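The form predicted on its own is given below as one chain in structure tokens.
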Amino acid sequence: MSHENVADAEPRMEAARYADGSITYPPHPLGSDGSEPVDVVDLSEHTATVVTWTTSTAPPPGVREPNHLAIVEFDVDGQPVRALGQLTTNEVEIGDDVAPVYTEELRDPDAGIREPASQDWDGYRFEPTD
């Protein structure tokens, strides 16, 4: 995810692409051959695919119980990307289409060991489309 773009309501969900095609989310500063990016993608523009999710009953300090998390595919070019993230919902399947969707706070600032102001708290759940 990316701040860069202020001048945009919610900050994009960016991942990396790299001169071999491939694409990595969250960015690396390098790709599996060690060059560098050479575009960014914007997956909230994408639906993904549930891969696999599970639901979290001993979540850590200020993240929400029960937390329903899950590892979804994009489809970007035929290129495969996956992310891990919070679900908004318990009721998925795997294989169900998911879409990112914007939160201002994915967890309570107050209750976790940083300072609030030292990170963001914001970033994309996973909603179902159907």
The other form holds:
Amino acid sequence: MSHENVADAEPRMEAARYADGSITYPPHPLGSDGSEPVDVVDLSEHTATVVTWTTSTAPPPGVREPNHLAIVEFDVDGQPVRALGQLTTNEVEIGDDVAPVYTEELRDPDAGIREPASQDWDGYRFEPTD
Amino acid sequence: MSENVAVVGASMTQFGKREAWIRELLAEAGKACLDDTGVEPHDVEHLYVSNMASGEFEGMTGVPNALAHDLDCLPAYTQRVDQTSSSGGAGMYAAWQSVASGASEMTLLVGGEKMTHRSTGEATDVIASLTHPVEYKHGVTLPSFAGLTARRYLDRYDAPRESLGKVAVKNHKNGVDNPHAQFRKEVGLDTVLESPIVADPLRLYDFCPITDGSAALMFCPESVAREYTDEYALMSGVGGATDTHVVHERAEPTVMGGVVESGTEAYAMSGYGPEDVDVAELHDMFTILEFLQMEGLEFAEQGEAWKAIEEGTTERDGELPINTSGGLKSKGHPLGASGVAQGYEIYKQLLGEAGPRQVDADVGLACNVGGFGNCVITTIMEAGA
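Now that we've seen the form predicted on its own, could you pull up the form predicted in complex with its partner chain?
Okay, now the whole complex, with that chain kicking things off.
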């Protein structure tokens, strides 16, 4: 696959917006108000702030070692939306700004316990913007 | 509701690295519990088995049927209870329901897990398989959730890192007096704080081990209990609750809503409040969890549980002894067995049979946490009259 094709295939970081204005990542069949989503928000177009982070030195099979992880919070039109994901580095502090960076494979699908075809394995890591 | 539900017997196997497989571990605890009560196997009407992942760990499914046969409990109704790490607590809830409803006059609960034949990475992945796909593909593990939460807690509440280490020191000290514990060895604070990082800021000694083991409890109506013994405990209250599947969606990462909700239910059913609890077994799979449960169960204000360990409140001779058994930290954490083993410790404490780790207790509480607070069972027991 060419680099262009990879870029073309790059998915959005989809969150769901519900009728009451709330947004969740990932999208759920029903929001906290009990209604189905009314819109999709692409979080990859936004930056976020680090809520907390860790470096895991004993990850499961197929996961990079060490594995830097964070919970981050996006601000989408005044609505807070949290996400959890890998960091590109452990050079971060709580409160730092980060941007999503697309990665084709976050872990080796064939190495873990979960059936590889049961879910997607690409996604976004978070990289400090400062 | 019908009459009070009593616990009339309890047992647990040696926890640790065992040669036995799941079927043998369950039978060992089940047989010991039958012997402890004097109940004939054929008098068991319901048999519940708390187990998270015998299929994933060992390739063994249908364990309740196997156990009923092995214990000669046929034709008892059997059921497996899987609620991940809180399977044991959920089993206590199910056993309570079976007796309280009148459906059974003698219910045996056996919880167990066989884990140590797997590598740490494999066992961690089996447990992490409970996470949402958006979490799992990032390699998130339960220990990494603990690291994320601990950093947030220390930062938000200005708590010293040492206070987490002191939880490990306390629970290891308690475990020395528990003959069933996986580790019966005291550890110093320096050892905890200098152990290898597992999920920064948490280190090896902030985590419970991987464990094989089993535990069992026998439940019946109070009137039936009196036919067997004058020494029994009563299930005064039980509550269960579920929190978001996706952990990062919770409003505040350091608050476990499932603990709050299940605790509120258990307090309301029992008529007791946090001030009435004399001894508690909390799910210290990670040191930070002891603080989160103390706060969720109102033993401490939000963000202040760390002060209790600094003041000695939760030591065995303190105002509220927590994890007199050694907790998951020292005793070990065979997933499906842990909640049942918490019940075993509270039962022994209430009957005055806890030996060198005995405290003065009329009311005891156990909190069993599944996932990273994804599902929680809180139970309150009191000494029978």
